[in-house]
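Take a look at this one chain, the form predicted on its own, written out in structure tokens.
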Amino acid sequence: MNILTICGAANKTRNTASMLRSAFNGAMSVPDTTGEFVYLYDLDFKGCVGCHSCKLLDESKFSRCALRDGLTPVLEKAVDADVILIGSPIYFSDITGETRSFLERFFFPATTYNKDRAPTYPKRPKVGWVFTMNAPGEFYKDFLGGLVSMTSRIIGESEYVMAYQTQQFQDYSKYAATMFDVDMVKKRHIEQFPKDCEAAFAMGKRLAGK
């Protein structure tokens, strides 16, 4: 079982990375698994440039991203993975730009403009999403559900876990952040976030065990 984990958060030690690491550890707890953890912010790459090379009826180009940059090895590993774990914080009601650019480069070669719109990759990996946000969870359920549904259609069976109303700062008094109920946020971080990480661990283990 080959596990590829994609972290679309800039900070390697905060909420998204910690929760995604729990999912990765859960997957790696399953016997006979190998895995890799990739931080997108460490790579030099761009999103899809709309060249449509991946749609050409040419065996050497079809269903392959023509761009060659820091993301290319990751895309090649993603196509071969059995389980893909992806994590992103939610900024302005969306995933991060780096995560979005990864999805453009990964999703677009996986589809055609044929009538059946059949996925083109040879494998259908399991996909587990990890989302974190400082807003209440119900704010983004429709968006998250739509993204996971699209992932299921294009790549493979998908699910997600999320952490909401997360703690962003150790000392909120140093920031322009008076909208938050700091005591509630800190209490949630102590009491709820470990449970969120446990849920991520369980998701990773479940997906790798299928």
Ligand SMILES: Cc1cc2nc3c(=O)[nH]c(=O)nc-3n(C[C@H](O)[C@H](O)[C@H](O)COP(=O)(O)O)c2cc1C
Contents of the next structure:
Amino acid sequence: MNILTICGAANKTRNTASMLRSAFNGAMSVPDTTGEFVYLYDLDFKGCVGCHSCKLLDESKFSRCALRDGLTPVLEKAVDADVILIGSPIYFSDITGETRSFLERFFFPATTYNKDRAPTYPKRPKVGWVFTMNAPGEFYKDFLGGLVSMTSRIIGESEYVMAYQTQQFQDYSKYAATMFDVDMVKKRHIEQFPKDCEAAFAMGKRLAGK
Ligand SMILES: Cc1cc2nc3c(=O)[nH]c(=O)nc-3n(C[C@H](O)[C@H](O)[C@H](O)COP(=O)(O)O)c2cc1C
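Hand over the structure of the form predicted in complex with this ligand; the form predicted on its own is what we had up.
Now the complete complex, all chains and molecules, led by this one.
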């Protein structure tokens, strides 16, 4: 099993990266797995530029992203992965810009404008998403469900875990942030977040063990 993990959070030690690391550790706990953990914010890359090269019927171009930049090696590895784990915090009711740019480059070459809209990736990896957010869990249910079902359609069978009402600051009194119930957030961070990481570990292990 070949595991590729893509972290779309800027910070390597906070909620999303920690939870995604748990998912990665879960996957890596399955015997005979190899894996890599990539931080998108370390890479120099752009989103899709709409060159449409990946739609050309020329076999050397079809279904491949023609852009050459820091994401190119990651996209090449993604084609060979058995399991892909992707993590993003919610920024302005969406995934982060870096995660979005990655998805454009990952998804678009895997689709066509043919009538059947059949995905073109030869391998159908399993995909596990990790999301973290400040809002209550049900807030982005439709958005997350839509994103995960699009991933299932284009890339391969997908599922997600999430942590909500996450702790954003160590000391809330230093920030303009009076809207938060700090005691509740801190309690959730101590009691619930470790359970969310356990759920992420279990997802990684399950996907790699399938
Ligand atoms: C620029 C920015 C925008 C955000 N927008 C939202 C939002 O729309 N909804 C939400 O629930 N949380 C939002 N958050 C909070 C983060 O999603 C949340 O704190 C998350 O757990 C942060 O992940 P991290 O700890 O890995 O950085 C935002 C945070 C930032 C920095």
